[in-house]
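Just the one chain here, laid out as structure tokens, in the form predicted on its own.
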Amino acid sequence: MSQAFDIAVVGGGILGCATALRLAEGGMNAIVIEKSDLGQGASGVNAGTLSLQIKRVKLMPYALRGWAKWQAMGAAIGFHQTGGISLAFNQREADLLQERMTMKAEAGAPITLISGRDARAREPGLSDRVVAASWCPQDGHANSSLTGQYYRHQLRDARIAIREHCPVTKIDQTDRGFVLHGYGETIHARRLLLACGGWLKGVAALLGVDLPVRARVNTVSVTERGPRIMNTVVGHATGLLTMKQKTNGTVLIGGGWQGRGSPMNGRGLVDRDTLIPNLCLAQYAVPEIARLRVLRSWTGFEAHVPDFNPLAGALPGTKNAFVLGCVRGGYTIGPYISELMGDLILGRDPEMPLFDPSRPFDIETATRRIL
């Protein structure tokens, strides 16, 4: 069976998703192709944190922009805006969170700095040991298990193909386009947008492209429900921890310490080496925590590059394909980056730069960072 399209997007999560559907805003003719179900990478997997201390200084106007978008979508997703406060229990953390928030504040971010005691008045549950702390009213978080069911009505309403369980095994270029093969089928499109997270550069490589992606194996766990120990999103300076509690009672943990694995090997394996510095971090900073069970941890892959930035534009070297991912908050910042890459896509001038991913990177660099 073959059917053609004016483009095909490459991963069924936020950034394809949110991106095929500008793109049917204007006009186009899109299929959205995921090896999985739609949402169940990165997008389906993250703890839900729309948190403005924990983006990157360069991203917090995308990240702005992006959490108005969830903000919008309102209930269908799970939204809640609950604020949040990250936690310093040392002079060196203190100085350091001033550093980073003082910085995150000058871009626009809503972030005060205050006292340990400032803290544990606006979430009592917080440690005695908390000596200085800031304070964003904008945080929150949605449900991610939710990110496919939503992203899949819309797609439907937008009259949007969908396949599902169709991994991408081989792409061809021709003059036409491209000729994506999968299981059982061929899709042809006039162009293309690789959109699929971890999983960037093996795709890429199918058009002979080696995109400098690596991936991160964060985890995340969920406890027992419990009474309320919490009302906001509790964070650390070193951004090594973030957790809510949810409307159930059960309270997500994660802060982006590695499992181990591959995308290119199945699902990453949570690691008790790390799993538990991250559930005695929670602990330390909400003592009453200890009371609750985790009653599961598990693990999602999240694409970068060296410099840590988006890969948001043209795929090097090939006409009419375009790569959008390794956005680091992408949970946050994908609704509204996705929007960007559509007007570019549609000859557009896109109300903010993209991140071109022919830009030169320093790999030795890069490696230090990442070891």
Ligand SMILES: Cc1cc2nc3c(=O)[nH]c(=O)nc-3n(C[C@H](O)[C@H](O)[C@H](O)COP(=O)(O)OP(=O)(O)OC[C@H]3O[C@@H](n4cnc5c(N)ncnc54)[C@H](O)[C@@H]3O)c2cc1C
Contents of the next structure:
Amino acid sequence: MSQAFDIAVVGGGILGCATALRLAEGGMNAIVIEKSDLGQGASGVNAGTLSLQIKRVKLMPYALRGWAKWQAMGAAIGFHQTGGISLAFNQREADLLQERMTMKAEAGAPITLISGRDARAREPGLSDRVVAASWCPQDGHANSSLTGQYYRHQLRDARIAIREHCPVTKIDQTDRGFVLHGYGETIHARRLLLACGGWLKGVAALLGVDLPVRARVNTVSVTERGPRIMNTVVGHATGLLTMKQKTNGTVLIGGGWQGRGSPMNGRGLVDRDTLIPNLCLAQYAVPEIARLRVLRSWTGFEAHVPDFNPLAGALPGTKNAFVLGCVRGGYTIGPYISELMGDLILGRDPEMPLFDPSRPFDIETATRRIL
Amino acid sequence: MTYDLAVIGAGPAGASATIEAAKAGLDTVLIDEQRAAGGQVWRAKGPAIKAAPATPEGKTGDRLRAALAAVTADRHFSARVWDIERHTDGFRISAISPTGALTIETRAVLLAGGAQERVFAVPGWTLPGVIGLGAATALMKEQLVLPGNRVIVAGVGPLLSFVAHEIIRNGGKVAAVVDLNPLSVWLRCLPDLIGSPGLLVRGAWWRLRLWAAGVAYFHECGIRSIEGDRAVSRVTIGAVDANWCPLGAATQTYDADAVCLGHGLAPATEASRLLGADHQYDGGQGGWKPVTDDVGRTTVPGLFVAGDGAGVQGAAAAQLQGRISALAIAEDLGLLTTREWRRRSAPLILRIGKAQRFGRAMTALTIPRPGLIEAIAPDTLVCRCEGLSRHDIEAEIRAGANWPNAIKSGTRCGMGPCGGRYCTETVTELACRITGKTPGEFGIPTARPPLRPVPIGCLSGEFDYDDLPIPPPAPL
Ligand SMILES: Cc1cc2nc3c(=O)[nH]c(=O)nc-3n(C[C@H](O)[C@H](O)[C@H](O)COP(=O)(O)OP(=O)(O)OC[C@H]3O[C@@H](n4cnc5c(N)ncnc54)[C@H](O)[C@@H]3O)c2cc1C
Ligand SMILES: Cc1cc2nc3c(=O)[nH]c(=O)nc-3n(C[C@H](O)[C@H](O)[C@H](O)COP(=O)(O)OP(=O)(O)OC[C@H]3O[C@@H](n4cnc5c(N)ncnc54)[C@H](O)[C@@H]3O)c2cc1C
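Next block, the form predicted in complex with the ligand, ref. the form predicted on its own:
Time for the whole complex; same chain goes first.
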């Protein structure tokens, strides 16, 4: 029999890689198994926004701690603290902004409400149609393209085994743990962590577990390099815009507009009918970007469960198996919540509470809420 | 309205397909980003040079344009297709035209977007004054502009002697033609060429004219370096072996102010990849190409591809392929009976073999060999958009990024305006050399819209803020 690992982590995104690092630190012999390349899922194609203004109230304490981890990673992942501004273009949006940002500020984010004129003073490229705004000096961004490269180096330095281009297609349970099969490989492990993002439902099903996971298909676009037209992360009261100009002059535009497709069949597709309004909104906020050419638009799968809280804990009904995923704003929060997850698996007491995957889900209200 | 067929690209393949489709009764629309039909090979003269004397390529193009004008089909020129989406009952094409955004709904699509140039890096290739062999043909055909006053023409394939010939015909000076292949490869493929005597004679004629003009034509030679302060001023060449690897010391240095450099053509597959068709690697047809049957059907229902985009086989084959695909689409859509399809396609199928033999023999001359990579110095830029050298890319591969998307994410290679058109091939060869993979195993980066860079302002157009379909806010 081949060597048995203390734990097999399925999924080489931020959550899988960062948890594996924590586990190795704690003395476990871990392997990360990834169906494509490390950091080519949500973790490598997201908009890289580290903004507190778009984090959920309940997750704010985690976001603040995650943010500090990114700051510590620094240049290796392209960390930039630029401050961020969220915009309202009419009274309805101004009210929404006030309600939402007040709650986020109460949860610990240093967010203040400012006037449209103050917003333009901070970000001269903004359109004069801004009626109200909010400001958070801690907002910023990192370069999500570097996720794979960064974690590949980290895992190697920590002597964690990596299998890339190895999709796990079958998992057997034995009295000694788990046998994972994928792409001609058989891997034995005493414990198992599922950290496979938008693909969680399908992979948990290999163990007969039904997780109420769905995937959103978020769209991001990037322009060619242009002269400097903005310095901060520009957002919208609804959260449906994130935009920043990187140091190389390209502008990255996101906001969670929905493309087409599902993780079970391919990569997901950009939908022109949502891409164009996404770009219109960006142009409405910063009119100068009209002149820049879009070079590429793409999609990524972001997993969620009906209550939009993370799954972080024991996999229901399966001994020695764990699951970590569905973290809204999981790029920002990922490095931190993964440490908590690692601690839980190591039998330590996590510093903050985790999110039990066995909790009941009210699927119906949730459906109504997304529609 | 929904068309039966949208043809993207009005080169030999697309224009011929449109004519055939219209005759078969299909509601057809033709879209091309150029000002007129003709594609690369029969590119129409630009408005500034209308009075220039006609060339054989120009005349063939004029005949095709006249035939196209005589059929009933909608056409959009100067219209750039930036997205194609497949929906349950057909396709939706988005284009930007001089009059604004264009949306076309259609039951079937024929991709006839042709090929793109393949240029492998050599030291100094990013200096101003270096252009692709194909770009040089376009410059001369459309604007009668010479690439330079004293030009080195280098690389592989049939475009070498054509470009050198055109430079001389238009009054320029060719310092030397530098061909990686030995003369014997031409003799070896003679049996495939004699089936198309017209083309063979033209090729021989170009060589004869170069010889008569006293142009030095070096076989088994490659560029060692291109030098100059701000632009090309000197080019050094040297011998190569059968693998195109540099052999011995450099032999000769030329004063030159321009270099036309090219290493063959590759099918332009962005659109077929965007639509999710299966692709395969075939070095003999220019590399990655969509998997098709004999009539150009891809693995995506309703999606066809013809011409160089289906595998580089040249203009003569492209024309026939376009017509055959159009007839097959007419049959698929029920506008031709099987019997009628057979009757109309049989003579075309009979003729295409010879054309394909010729085209494939030409493409085979350009299959990349290891020497193309040997000639790249560690500090030579491979990805010019992002300023990445051979060393930068190899370091990333050696650090474990073994696949196209991983290399791209880690280095930004291919993320610039060219969308990887100029570096993908070099990166593939570099990665295969280090990892031992074949190009087919290595794969190709994911294709995404837009198919061409488009200004945000063109996509947004005029809009009312209140009409934007902004979804409800994210959960708090
Ligand atoms: C387009 C987009 C934009 C976003 N923008 C932001 C943002 O600006 N800020 C922010 O904080 N968050 C953002 N997010 C959210 C964030 O990216 C995610 O929450 C986070 O990356 C999730 O990490 P993960 O490791 O769970 O998932 P992933 O990164 O998707 O990793 C899961 C991995 O599992 C692998 N896998 C799947 N099935 C198998 C299998 N059978 N065998 C082996 N491996 C398998 C996948 O290939 C994948 O690499 C965005 C998400 C998307 C999609
Ligand atoms: C740069 C270049 C120069 C060449 N020069 C010569 C030559 O001088 N002699 C020779 O024998 N062969 C030449 N070739 C090879 C020659 O192109 C082919 O053998 C032949 O033209 C193939 O015909 P086709 O119809 O498949 O494609 P093409 O003739 O290339 O026609 C493709 C057409 O599609 C259009 N198109 C592509 N994408 C889009 C889009 N997204 N939106 C709108 N329109 C689009 C293009 O504008 C073009 O008109 C050249 C190839 C290239 C790439």
